[in-house]
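Just one chain is shown here, as structure tokens, and it is the form predicted on its own.
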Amino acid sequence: MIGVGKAKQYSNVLDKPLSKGKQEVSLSAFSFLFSELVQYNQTQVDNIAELERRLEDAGYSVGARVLELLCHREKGNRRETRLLGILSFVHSTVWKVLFGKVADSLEKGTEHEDEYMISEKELLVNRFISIPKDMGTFNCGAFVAGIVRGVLDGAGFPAVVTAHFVPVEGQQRPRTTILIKFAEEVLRREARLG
């Protein structure tokens, strides 16, 4: 008979393991529903910088999801307590869990101590997004800022986090690089620690 065996019985829904379940989505599925959250928010704002603010929001719940999903799958219900080993999640368990891949680099601002920068040659978010005239510098890097905003967040390292558009020689399009500009109480930790 088909399907007889010894099934393992839970007696309550909270003891039943998480599957990882399959872990990919279409990338027309996701690009449609992106396009959708980027065409309803324009609707209810007035000018770009508050689009941005809106996507990096939407984002920033997302962040707070994966961290916690993250913890729970990949390091056993432990956070990263380090700067650079935060930093070093988020650049490749959570980049490589939202977009199939490390992030292109993780690099430290040579200008300011508290500044760290993640770049991405093709961000996932803008590839399929072709900006009109009137809305210039508009960026749907922010969303991925919204989402390494609320991992930081969570895992206790505030922080402010932007995307911008950097220009490369001898590529028509610019590669996308998100500014991380820590708290300073995060640099005051981290000292303390040694």
The other form holds:
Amino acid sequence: MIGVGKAKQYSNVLDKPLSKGKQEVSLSAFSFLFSELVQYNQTQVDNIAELERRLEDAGYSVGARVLELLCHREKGNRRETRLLGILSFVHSTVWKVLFGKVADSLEKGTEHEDEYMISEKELLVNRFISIPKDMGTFNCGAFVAGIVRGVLDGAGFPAVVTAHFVPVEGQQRPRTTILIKFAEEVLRREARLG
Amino acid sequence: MAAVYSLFIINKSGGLIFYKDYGSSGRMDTNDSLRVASLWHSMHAISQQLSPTVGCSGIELLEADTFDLHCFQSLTGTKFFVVSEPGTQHMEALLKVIYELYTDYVLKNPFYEMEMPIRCELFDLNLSQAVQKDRVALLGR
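Okay, that's the form predicted on its own, but what's the structure of the form predicted together with the partner chain?
What follows is the whole complex; the chain from before opens it.
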């Protein structure tokens, strides 16, 4: 019978105000959890590409949920329908809720029309992670790339999203760039909308 | 003159998992550092047993003519110790800082295997910064 009293209190769930959400969680607790996530997935795969894919999938489901929640909470049940709109939604709104800050930069790829990049000097998930030399270019930011893909896919902007380390001049640590490559149909639709 | 000669981290069974020397004095080869580590582990354990005080947690400071050895043992039995110039101050604080770096950059790293030698780029980076800062603070005084 647990919960009966509660259900009566809000006879209509839509009357209940949506909670603002917990503003901050412990970074240590998150880091340990994320570390376990990576370690668990590592036991399930036999190559690095597979590990990257699994982390991305884990992020994808986070992204899909985050989109749903934020559209309801921050945007009054509306979602972005234009390319630049959704990109800045990811870059600012999503990033702020997930990482407590706006992403360092959002740029358009110089070589290809359909590529956009979100860069972070120090991605939160990578804060305590050192990649061993034998794992090459593997980046745990794949999880964040998955989140971005989840948000974009849910909003109707299918894209291929990958995370890369990019060395910065004069800095010991490389920054992480989330590379977003939109599907052809997205660009065609965007061109039609003008 | 370097204040800190070298830093050791040993796991709960006495194996050396991290060794770094700073400056020229007291430099050791791999075999010697391993020997010092396991020797210290045993001495620490024996001192705990021999101590007349109840609930003794082992040697914290060893003072010799040519060096001081400060030791800090975490709750899980990992020991951190620095060999420094005699009379160097604030080594306890430095050890705490190093412990903090260990919990952050080693234990939260999914690619680190417990009780195994530490090979984490971020740990090395932050460690050298912490020791450097300590050295600057010493020179400033």
